[in-house]
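Okay, so here's just one chain, in C-alpha cells, the form predicted alone.
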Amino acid sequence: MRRLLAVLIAVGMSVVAANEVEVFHWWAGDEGPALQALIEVFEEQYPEITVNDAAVTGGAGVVARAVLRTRMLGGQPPDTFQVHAGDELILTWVVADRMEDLTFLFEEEGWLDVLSPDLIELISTPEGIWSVPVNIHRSNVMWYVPENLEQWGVEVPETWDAFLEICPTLQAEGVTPLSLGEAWTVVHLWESVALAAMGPDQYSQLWTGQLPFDSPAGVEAWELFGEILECTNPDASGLSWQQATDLVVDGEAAFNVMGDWAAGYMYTTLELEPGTGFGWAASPDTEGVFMVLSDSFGLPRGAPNRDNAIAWLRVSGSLEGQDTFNPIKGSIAPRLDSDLDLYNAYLQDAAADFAVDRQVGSLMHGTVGSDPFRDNFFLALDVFYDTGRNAQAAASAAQAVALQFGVGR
C-alpha cells in the first residue's frame, strides 16, 4: 500500500511537471520584466499551465543561440524558443526541418489580417509561415540627452560628416562623441553605417548577393567606420550595451546608436521622461529608412509540451499580449490594430516612422544572413582591427565569409 502511495504521487507529480510551457529566450535583467508581464497574461488565461522560464543571458542572444543549437542538434528542442525573424531562423532550423509550420495557427487567430504583408513574408518561405512577431524593433537609431548637448554646445548631427566635424570639440571637452560597448554592439553600429555609406537599395543588395562586400560601396562602408571608431571609447569591448548608454545619461558621452530596446531601458528601468531624459533620432545619414528587426516565438519539431507552446503563440500574438509587452520592452507591437495610446512618445514616434519609412533588415539581429554568416563576421570585424583598420581587408574577409556561408534566401 505504502509503495502504491508512492507510485501515485510520483505520477502525480510527473503530472504536474509536464504540464508546463518551457519558454527559452535571451531577455534577462533589465528586459526580463516586459517578459515577465507576457507571463502573467498567459498565467490569466491558461492557469492550469507552468512557465518555465528558461533565460539564457548573453547579449544580443549570442550565448542562448549557442546553447539552442546544441539543444536542438541533441534532439533536446524547448517547447518553444525565441529568434528573430528572418533569416536566422529560417536559414538556420527551417532548413533543417526542424520547425513546425504555423500557417494553421495564424489563419485560427486571424493573425494574416492583423500583421503587414511585409512581415508576413519576412517570416515565411513558400512551404508555410515559421514562427509568431512579438514585436518591432528599429536598429538605427542614435540616443543622446538634450540638455546635454545643449551644455556642449553641440547638436544632434543628421550626417555622419557632421558628427566627424563635431567630435574634436566633444574630445576637447573631455566627452566621448560616439559610446560603444562589447563586440555585438560594434557590429551593430557597423550595419548602420553601412546603410548610411551604401544606400537603402546598395545595403539591401548585400543580402541578396547581388553586390559583393568587396565592392567599391563596400570597402567606403569600412572607410567611414573606421573614421567614426576614432570617436569611440577605448574600453569598449569591457561595456555591455546598457553600459554604453549609461555612459550617455551619465555625460560621459554625447551620442549612442543602439536599438531602441536603450528606450526600454533608459524609461523602464532608469525612469528617463522621453523627450527631456533622452531624445533620439535616426543614425546620422539614415533619415526615412527603418532597419527593422522582430523578436519572435517559434514551435520547434518535437517540442515536449507542444498543446501548451501552441497556447503560449496563442498569447504572444495576441493583441493583449503585445500591448502589455511592448510599451515595457521599448518596442512596438507587430499588429497594426495596437493601440498607441498605451505606448511612449518615443513608441508613437518609432510607430509613425515605420508605417512610411523604407524598411531595410538587419545583420547583427538576425533580420538579414544565415546565422553562420552573422556568426563568423565578426571574422570580418577581427581582420579590421588586425590589419590596423584596412577597409580592403576588412571588405574581402567578409566577401569571403559570405561565399563560404551564404546570404540570402
Second form
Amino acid sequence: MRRLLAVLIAVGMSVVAANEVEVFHWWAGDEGPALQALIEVFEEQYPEITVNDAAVTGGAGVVARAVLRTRMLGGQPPDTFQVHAGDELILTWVVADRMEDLTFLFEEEGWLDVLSPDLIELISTPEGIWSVPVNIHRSNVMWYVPENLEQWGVEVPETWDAFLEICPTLQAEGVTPLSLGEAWTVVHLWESVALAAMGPDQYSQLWTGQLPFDSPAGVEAWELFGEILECTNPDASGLSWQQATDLVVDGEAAFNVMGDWAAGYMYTTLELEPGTGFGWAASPDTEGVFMVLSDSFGLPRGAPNRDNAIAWLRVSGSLEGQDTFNPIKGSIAPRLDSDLDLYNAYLQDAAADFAVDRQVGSLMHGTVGSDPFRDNFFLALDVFYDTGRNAQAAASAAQAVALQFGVGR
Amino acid sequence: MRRFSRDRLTAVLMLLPSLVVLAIFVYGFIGQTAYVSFTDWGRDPAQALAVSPQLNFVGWDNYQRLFTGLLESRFRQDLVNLVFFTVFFIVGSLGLGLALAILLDRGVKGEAFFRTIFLYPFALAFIVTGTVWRWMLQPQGGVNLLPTYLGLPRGEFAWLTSREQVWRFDWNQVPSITAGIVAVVLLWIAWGALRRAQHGQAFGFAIVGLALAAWGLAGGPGVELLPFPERRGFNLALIGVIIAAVWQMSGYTMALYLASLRGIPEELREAARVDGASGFQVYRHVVFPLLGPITLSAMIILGHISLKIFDLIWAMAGPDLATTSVPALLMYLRAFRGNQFADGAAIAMVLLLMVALVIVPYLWSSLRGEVRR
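In place of the form predicted alone, output the structure of the form predicted in complex with the partner chain.
And the full complex, kicking off with our chain again.
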C-alpha cells in the first residue's frame, strides 16, 4: 500500500516537473533572502534545472524536521534537505542508513583541503562523509549596546563571577542584567554556562559519555546556572529570542547570550551598525572557545532527482555559493578560503576567531547530543524549576536522560 | 423479493467505498498505532528512522514507564494539566454561553448584532486565537495594562509565564482519587435505578461503588506508582490558556443554547407564570431542565475538543513550556522531534482512551434512544 502510494505520488510529481531539485529547509522570514540568493547562483550555473524551494517554517525548525521524518518514513525523501552538522545528522539519519556517502564529491571538488578538519569530523563517520556544510554560526556570544553600558557604568564581564558582581548594580538601576527568552533559549544559555563552568575539555567529554552529567563538575555548572537565572527577566518563557534581543537594544536589559544570528537580526532587520549600535564578546569564561553549529545539506538515499541534488550540493559547497549565501544569512562560510571583504565587521571578527579558537559543539543546535537526548533534556530544566533550582536534582535528571537515550557518539 | 435484494445490493455497493476508506484510514491506523505502542520503535537509533524498522514487542512497558517512570514526569503533569483544563474549559464555556444566551433571549436591542459578535471568535482558528492572546497576556503589557486606564496600578499576574501551582496532590494518590470518583458515579447510577424501582440493578451498582470507595479511602492498597511522592497540581499559567479557549468557544455554546431556548414553547413558560412562578423559578423548573440534552451535547463536543487541544497551546506558549503543556503536545514532540515513536503512540492511545470515555457512553445512550423511538 505504502509503496503503491509512493509510486503514484512519484509519477504525479515527475509529470509536473521533469527537471527539478527539491530543496527542503526551514529558512524563512529574515533568513529567506539568503537561500534565495543561493538559488539564483544555482540557476545561473544550471539554467535547465528548476529549484523547488520546499520551505517548512515554524518552531525554529521543529515543524520542518517533523515533516521530514514523515516523508522519509513514507518513502518520499526530498532531493536534499537542511540538517545540522554533527550528531543530529549522524545519529538520526546516518545510523539509520538513509544518507549517501559524499566522499567522492569532497574529493572531486577539493573540499577536503578548504574545510577545517574539525568540521569534516563533525559530518563524518569511518564509513564516509555525509553532508555539505553551508554556514557556520557561533553559539556562545554575549550581546550588548556599548552606549548603554557606559551610561550604567558597567564593563563587559569576562567571567560569570564578574557578571554576578555587576548584577545587583544593574538591578538597582531597574535594568534586567541578562535577557532570556522561551525554553530553547534557556537551554542555549545553559550550554554556554556549562562550557564556562566545566571548560572545553570536560564539556566535550559530556558528549562522548566519558563524563557523567551528575559529576561534581556537572553539578557545579547547574549551580552557576541557577545564580545566573536570578539575574534574568521573569517573563522569559513568554518571549521569542528576537524579543529577548529587543530588550537589550531597547535598553531594558544589559546583556543577552544568543547565537550570532542575533547579529544578523540586529544588522539586517534593526539596521544597527556592528561595533557601535551593538557590541559583542564571547560569553563569559569562554574566550578562545568557539561553540560551533553548522547547517548543511545532505543527499538522502532514494532522492528522486539524484543528479540534480548533487549539482545543488556542488553549488552549496562552492566558494561563490558560500560567499553569496553567508553575508546575507549573517554567518561565516565553512570554507577557509572565503573572501572576508564581503562580510560585515562582526562576521570578520567571528571568522578570525573560528580560524584559531578551540571548537566545541552546541547541544541546542544539533552539533552534539542525539535528538532523543535533546528532546528529553528539557526535563532537566523542568526538574530544576520544580525543585526550586536544586542543582543536584537537575544534574541527576540530565544523567538519567543520558542513560536512557544515550548522549552522543 | 427480487427488488428488495437488488435494493440491498445497491445500498451495500454505495456504502462500500466509504466503509473501505474508513476501515483503512481510521480503524486500520488506530490499530497500527496500538501495535506500535506495544513495540520499542525509537529506542535503537539505527532502527528509529530506518527504511523498514525492526520492531520488537515489549508489551505494556511503554505505558508502564509513562505512568510510573522517573523520566516521564512531564507526561503525568501534562495529564493533570489536561484534566484541569478540560474541567474549567467546559464549565467556563457552558456558563458563559448560557449567560449570553439568556441575555439575548430576553429581547435585547440589536440582538442579531450581538449574536454575531459573540459567535465570531468561534470562526477563528485556534492558532489565531492563541497568537492574539499570547500578545495580550504578555506580562509587561496587554491585559495587565487594563487597570491603568482606570487609574489603578497595573496588573502583576504573570499569566502564561507563572510557575505557581495550587491544589497540589501526590501522584501516588491518583488511583485512590480515581476510585473515589468512579464510586460516586456508580452510587449515583444506583440511586437512579432505585428511584426507578429497579432494585436488583441498584443493589449491584451500590455494592461495587461502596467497595471502590472503601478501597480508595484505605489509600488504594496494593498499588504503588512511584517509590517517592511526586507533587502535581493546577498550574496557574493554565488560566491564560483557559481564558483564551473559553473566549473562543463560549460563542458557540451560546448559539446552541439560544437555539434550544427558542425551541421552548412560550406556552410552557406562560403556564408556569400563571401558576405563580417567579422569573427565576421559570428558569429553574421549566427552562433549565429542557436545556439538559443540549448541555450534554455541548459537553461532549467541548470535551473532545479539549482532550485533543494542541494548536492553541502551541501558539500561546510554544512546545517546551511544561507548565501549560498537554499530552497531545508531548506526543508530537516525542514522536517527531525525539524519534520515540513507540512512546508517542502510547500517549496517543491514552488520549484515544480518554476521548472514548467521553464519547462512547454518549453514542451508546443516543443510539439506544433512537432504537426506542
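Positions refer to the first chain, counted from 1. The structure presented is a predicted model; accordingly, all values stated were derived computationally and were not measured. Between two forms, the rigid core is defined as the largest C-alpha subset superposing within 1.5 Å.
Q: Would you say whether residue 46 is displaced between the two forms, judging by a C-alpha shift of 2 Å or more on the superposed rigid core?
A: Yes, its C-alpha moves 2 Å or more.
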